[in-house]
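Next up: just one chain, as structure tokens, the form predicted on its own.
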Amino acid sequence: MAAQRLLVDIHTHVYLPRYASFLRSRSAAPRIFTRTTPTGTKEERLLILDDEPSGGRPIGAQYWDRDEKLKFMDRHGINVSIVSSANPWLDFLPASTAHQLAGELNEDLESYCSTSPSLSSSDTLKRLYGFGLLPLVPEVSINSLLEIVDQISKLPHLRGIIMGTRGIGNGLDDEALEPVWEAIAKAGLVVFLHPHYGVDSSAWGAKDNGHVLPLALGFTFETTTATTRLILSGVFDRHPTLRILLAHSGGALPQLSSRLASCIDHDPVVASRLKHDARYYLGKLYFDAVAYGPEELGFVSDVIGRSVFKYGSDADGFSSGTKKVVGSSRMLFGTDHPFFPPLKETDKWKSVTENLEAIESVEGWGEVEKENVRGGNAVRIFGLGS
């Protein structure tokens, strides 16, 4: 099987057994607890936030069992997955505990991936790779973070770092993180920026709408805000090789990027801070293709392409066709497994089928672009098989 024909899932989560056991030992969120259902059976539930709707969500082996991950991949034709620990990572722990657990979980994930089967068509390509995690908590030392960056860079099956939006307590634009960004860029690791906290829950009102508003809107607004703060901090000017992959197709950032640019131009506090128009920086980012609709994916692709051709160095090469091609080169297929399971056990996961249908139906993408979003881009960006 040629590399460009691979289906690679770059947004797929795991609660490693060590982490799940740790959550079971806790009495407050985040935790895993057991309760009796109305029918009298026992079920485990994951409560990520204290005020989470519906008392959390039911979880099972698909959240931590590698065989279940591989069965899911086989059922949906996914050749390779780049697995990441799911939120809330280590955010709730004291610094010393977070550092120790980060090191252990990174080693666990390396084992999870390195002992996975090889792809049948390749002697070198494994079916599982991973994003490591950092002990990003208040009071952690920068040396501690740099030590874990170095650990991840030396674990051969970990190709990046999953990261929330709070940093060490003051957000990702915190100047204290400057040595961390430098180390990540130098190591060539991809940062997968993923939300967890959403926005103030009072915004959702008193009516019970389940998880819909926090996940569909809160998560995406969190990503949008965190990424905008990174842009405004100048981190992409200082570290032009830094590679950041945004969850959920970048939230609302593509839609709001011109409004952002206009506000910057009219604000004396930041008008001269950046080397480029704010829209330029969207062409420096990567975006998962977890948007569930071809129009949304096409729009994000157009915005990325515009960033390169109108605000970057390739303005002379602009055309509507080349804009689409360049935009697609920074988009990657994902499923968000094991979240959003089908309501019936016999159904396929809509997070797979709808995102694949969306990729197939984007107007202006040819077969080359579609195959690259499905897997070719991931092979290139993460150096899979090397």
Contents of the next structure:
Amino acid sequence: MAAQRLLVDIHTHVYLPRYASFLRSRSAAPRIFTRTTPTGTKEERLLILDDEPSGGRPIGAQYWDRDEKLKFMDRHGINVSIVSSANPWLDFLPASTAHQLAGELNEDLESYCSTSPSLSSSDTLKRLYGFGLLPLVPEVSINSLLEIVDQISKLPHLRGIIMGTRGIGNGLDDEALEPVWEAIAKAGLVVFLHPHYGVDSSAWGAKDNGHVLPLALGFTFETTTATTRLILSGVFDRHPTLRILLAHSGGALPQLSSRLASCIDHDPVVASRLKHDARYYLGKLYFDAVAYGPEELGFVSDVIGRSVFKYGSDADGFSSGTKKVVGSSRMLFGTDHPFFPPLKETDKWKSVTENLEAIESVEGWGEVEKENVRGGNAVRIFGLGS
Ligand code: URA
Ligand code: ZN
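Since the one above is the form predicted on its own, can you give the form predicted in complex with uracil too?
Next comes the full complex, this chain leading.
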């Protein structure tokens, strides 16, 4: 099938122009501000956390301009991108503002995608699809969340929802979110679970290590914790059709899943709470392939495959082959663009080529598995082509 030869980027962000203007109007983080560099030129910077290292980072058209996204895609051979708003989404807003902005940004993203070029003159497939946003903030009404899930489900180019880890203030294992999971599962939307806050920054010590510790470790551990709490809450037992895609290949969860299972088995509070061994639930999840190394990708696919063979999860895609083969059907190429730009001018971004080379070199993945991770899985999971 021709569609299986597409390169599809499922982890790629935008600050839509409406959102970027909003950030420019703010005087506290998250905000975009202008500063004069030591050489006297003006630069815009993005500050997304109060205590962010290096006073934030430079920001430019790559973050909001659709033509820049398409140029980046062309330069790297990316056929289709499923674009999501970047963190911190609407997390910092009062409920009524968050609701209104969610509705507007979802419409903006739909038109960003629907007016994008078609893949080819004979193809109805567009180059851009999107993940919508929910007003996940404290004191929002559940009806407001359900209304926006409904809005997203009716916007044809939005195929999922990007979500942080805080829920409406008490995390994603909050019982108040039950109707939201139900509605998302029923609508067939894919939740893209993405970090923002990291972990307690006192762990990073006093040395200036730029953004390295929060990005490499804080982000990934935040995702690990949020997903573990979701598993422990029984969400996947109650909503078996819920599809959740984890950023950065699930952080540390694949590495820690047997330890998690053992801790559950030995804990009198939790031991009989779940229907399955904890490792089963890793086979319910989807994982981006933003891990930058073939060994890591191979390991994650092995762990997912084990969920299928040993713990009875569904094989979504392949049902026979090695664990690595079966596990690869739940992994999807991503870039994290426009984050991780090269430090020096180059044609291609290392953060992209390294992820592509990693997919190419996983031992135990054949051509079919690699093609699926590059695009075939995204076509199937996001219903591209329909
Ligand atoms: N990648 C993201 O998606 N967000 C950040 O803030 C940094 C890297
Ligand atoms: Zn990201």
